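As C-alpha cells, one chain now follows by itself in the form predicted alone.
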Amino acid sequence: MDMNVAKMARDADHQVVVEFEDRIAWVRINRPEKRNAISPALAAKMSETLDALETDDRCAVVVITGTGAAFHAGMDLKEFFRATDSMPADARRRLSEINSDWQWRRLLYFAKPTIAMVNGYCFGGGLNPVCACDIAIAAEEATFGVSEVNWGIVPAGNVLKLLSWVLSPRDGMWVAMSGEPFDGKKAAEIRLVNEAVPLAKLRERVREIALSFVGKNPYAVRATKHAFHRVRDMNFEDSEDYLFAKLAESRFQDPEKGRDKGMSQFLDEKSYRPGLGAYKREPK
C-alpha cells in the first residue's frame, strides 16, 4: 500500500472494527452516522484490514457487517464524487481503485473464506461485496436496492457485473432498471444471498457456517474457491483439464497433506465419511 493510501487508512482507523473469535474475524464497518457509506478513506482501511487478515493466524474465516442499521449503504456522494469532481482524472481513478480493490476484487480470491453479514440497509455499491463473497446470509428485516436509475446515473463501479454474475438475468435486470427496494426475504428468494433469518437470529446463523469453514482444510477451500471461479468461462474440455491439473497439485502443494488423512481415515480407520463432514484435523 502506497504512503498515499496509508495516510487515508489511518483516517478512518475508528470506522472498521475487527474482532477475532475461534478464528472468525468479524469486520465492521462502523461509520453508522453515514448508514456504513463508503469514503475514500474507509475503503483505504477496508482494503488496509483485507492485507493484514490474509496472513494472520488468528482469522481462518472473514465475515464483514455493519453498525447499526446499515451494512453498507453504498459510495458517500459528498466525498466520494461531489468533493473529486475537481481532481485530477488520474487522481479519481486511483480512488476508484482502492474502492474496487476491497469490495470486490480482493474478495472474489481470497485466501480465506468470505461470508456478508448483511444486518441491515444494502444500497448499490453494497451489493459489491454481498456478490463478491463467498456466501452472504441476510436478516429478513435487511433492504437492499440499486437506486441509481431513479436519480438519474448507470451503476457504476461493477455492480452490474456482479449482479450479472450471482442473479438471473430476469432479476438482475428489474433489480438493476427498477431501482424499487426489497428486503431479505426477497434477496433470498432471488438467490441474491444463499439464506435469510430473523435479524436476531443473523449473528448465531452466520458463526455457525463460518465455524464449518474453521473445521476444514484451508488449502482444499482456497483451491475450491478460485477453480469455481476460473471454470465459469471455460469451455467443458479445458475445465476438466484444469480441474484434474488442480487436483494433482493439491497433492504436492497442501501442507496438511489432506487427501492422504482422509483416505486414511476414512478406508484404514473408518472413523470418517466423507459426506457428514470434514476430516479429523490436528487442532491449531
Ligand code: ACO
Contents of the next structure:
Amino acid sequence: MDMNVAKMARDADHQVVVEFEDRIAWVRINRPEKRNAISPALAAKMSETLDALETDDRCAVVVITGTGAAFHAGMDLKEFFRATDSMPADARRRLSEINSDWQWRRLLYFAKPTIAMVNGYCFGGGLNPVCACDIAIAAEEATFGVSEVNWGIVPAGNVLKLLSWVLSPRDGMWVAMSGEPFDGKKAAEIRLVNEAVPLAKLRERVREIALSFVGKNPYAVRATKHAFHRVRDMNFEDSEDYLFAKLAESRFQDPEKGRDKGMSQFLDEKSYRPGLGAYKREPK
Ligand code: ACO
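Having seen the form predicted alone, can you show the form predicted in complex with the named molecule?
Let's see the whole complex now, leading with the same chain.
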C-alpha cells in the first residue's frame, strides 16, 4: 500500500463532505453504508481535510459529524485490520499514525475550536475524536461503546489514554472493560460529552454553540485551549509561569488587539459587560 497521504485520500474523496455556513465548517464522515467505519483512505482524507480547514478563512469552527445512522462506527475491521494483517509492522504502524493524526493528535491542538456532534453509533476509535474535540454534544438516541473487548482486543489507537483523560477512573474502567453500549444521556451523565439533546434538536444546538465561538476573539480562544491542555501536566509553579508568559505573548501576538478593545468597550464606551458576553468584533 502506498502510504502517501494525498494519494491515499483520493480513494475517499466523496467520503468526507465539508459544508460552510456562517464560518462553521460542518465536516461529515460520509460512508453511511459502512456506518462511517474508518478505512485507511478515509483516515487520510480526514487528515487532509483538517489540514486544509486550519488555514481556510471560511472556517472559524469545525464540527465533526457523520452521515446517516452513525457518527463513526470505529475502525473498519476489514480494511484497517484484516487487509493489513500481512503488512510489515512498520507499515501498519505508519497507518496507525495517519489515523491518530486526525482522530486526536491534531484535534487536541487544532488552531480553531472543534465540536464533535455525535449523531448516532460511536464505537472504539470513534471515541477518540469525541474526547479530543473541545466540545462534544450527542443525540440522546446515539449509541456509544468501547467495543474492543467484544471482539477480543485491547482498546489501542490511544483510545484508553483519551478515555482516561476525559472520564473518571470508575467510569473509564467500566466502559472499557465491559464493552457495553450506552446512550447519549448516559454519555452526558459520565461527562464523555458536554450535553445530550434529542436528535431532532442536535444540529440547532451545535450551531448555537459554534456561532458563540465565531463571535469570540480567535486568538484568545486558541491560546486558552492550548494552555488548558499544557498546564494539566505541569506542576503549579511551572503552570503559573507558563500562563503568565502566555498572557504577555497574547498582548503582542493577537492581531486584533482584543484586550485593548475589550477594556475600551467596557471601561470607556460602556457598551458591553465582559462577565455577560464577548466584546464586539469587526465582521469578517
Ligand atoms: N468495520 C467494518 N465494517 C463495518 C463496521 C466496522 N467497524 N461497522 C459497520 N460495518 C459494515 C458492516 O460489515 C456492514 O457491511 P456489509 O453491508 O458489507 O455487510 C455495514 O457496515 C452495515 O453494518 P450492519 O452491522 O449491517 O449495520 P447495523 O445498523 O445493523 O449495525 C453497528 C450497526 C451496530 C454499528 C454494527 O455494524 C457494528 O457493531 N459495527 C462494529 C462496531 C465496532 O465494534 N467497531 C469497532 C470498534 S474497535 C476499533 O475501532 C479499534
